[in-house]
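As structure tokens, one chain now follows by itself in the form predicted on its own.
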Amino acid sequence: MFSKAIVRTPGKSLINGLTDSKHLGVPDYSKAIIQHQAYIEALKFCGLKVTVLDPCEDYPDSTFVEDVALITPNCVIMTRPGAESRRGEVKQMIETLESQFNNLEFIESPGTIEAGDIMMVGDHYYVGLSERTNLQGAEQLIAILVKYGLSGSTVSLKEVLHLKTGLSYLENNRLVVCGEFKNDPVFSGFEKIEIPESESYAANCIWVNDNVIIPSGFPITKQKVSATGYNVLEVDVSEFKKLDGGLSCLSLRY
């Protein structure tokens, strides 16, 4: 169960964020602020105390706080983003996390890793090898996890930006899966909630204390997740989708 979350209000520089989805248009800053507030309210509805950090205009992608840190029950691991323009975001988060945790660990060069590539399943962490996360970063992360009594393993990605772009763990041995992960033998032991390619964006959803928050506008995903007994909350994140960001990217939950 989670009790807290950290989010960062989008800055006006959001419109200059990294994206492979330029066909969706430039994010509308005013709309993004409204959507971000609705996201915070959804987290609060799920029982979380939410810390809201100020905008960081120097880093357009800094609202995607998940990528810069992995908070485990036993330690906090500060990442080293594969996107060079995002590496300064790590320093912006250290002070906040140091005020709550006394065991910060760090990924070091030449390793790169973004926590959008890390999926927690109990004490085990799946680490996607992507354009943003390399083998050196994954190996450093797994070594730190082992040091703290946890474990990790790597997953090769073929099509998606981050591991959690294409799948999400909803506890109770259930995975939401799409695309390349539907038949991946790595995940053969899970009960899979398969969603169609047409709703692939909704593969990035988040379990929060027996609720599942999904992006709005994906009725098949909503029906399938609801059918497994979860309370489903929908949040519109259209402006963050324009920056290849999903629901999990917008918060650190612990």
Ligand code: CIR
Contents of the next structure:
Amino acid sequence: MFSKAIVRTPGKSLINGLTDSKHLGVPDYSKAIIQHQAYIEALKFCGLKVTVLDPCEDYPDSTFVEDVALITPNCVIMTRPGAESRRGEVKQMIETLESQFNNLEFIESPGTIEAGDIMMVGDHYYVGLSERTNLQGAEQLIAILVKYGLSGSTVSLKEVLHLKTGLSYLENNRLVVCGEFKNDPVFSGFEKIEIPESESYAANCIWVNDNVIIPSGFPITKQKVSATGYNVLEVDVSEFKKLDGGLSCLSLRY
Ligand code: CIR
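Form predicted on its own already given; the form predicted together with this ligand follows:
Everything in the complex follows now, all chains and molecules, and the chain you saw is the first one.
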């Protein structure tokens, strides 16, 4: 169960965030603020106490707080984003996390890792090797996890930005999977909720205390996830999609 979350209000500089989805257009800042607020309300509905950080204009992607830290029950690992324009976001987050945790660990150069590439399954953490997360980063992270009594393993990605762009763990041994992960032998032991390519964006959804928050506008995903017994909440995150960001990226949940 999670009890808390940290989010960061998008800044006006959001429109300059990194994206491979230029065809979707530039995010509308006012709409993004409204959507972000609805996202916070959904987290609160699921029982979380939400800390809302101020916008940070220097870093256009800083609303995607998930990528800069991994909060585990035993330690907090500050990442080192593969995207250079995002490295400074870590420092901002250290200040917030230092006040709550006393066991911060750090990924060092030349390692890079973004926590969108890390999927927690109980005490085990799957780490996607992507354009943002390299082997050194993954190995450093796994060594830290082991030091704290946890474990990790790497997964290769080909098509998606981050591991959790195409995969979400819904607890109870259940995975939402799309695209390249459907037949990946690494995940053969899970019960899979397969979603079609046409709804691939909804593969990034989040389990929060037996609720599952999914992006709005994906009826097949909604039906399939509801059918497995979760309470499904829909949140419109269209403006964040324009920056390749999904529901998980917008919060740290712990
Ligand atoms: C980026 O490209 O870094 C941001 N525009 C989107 C980050 C999305 N984060 C995530 O999937 N965990």
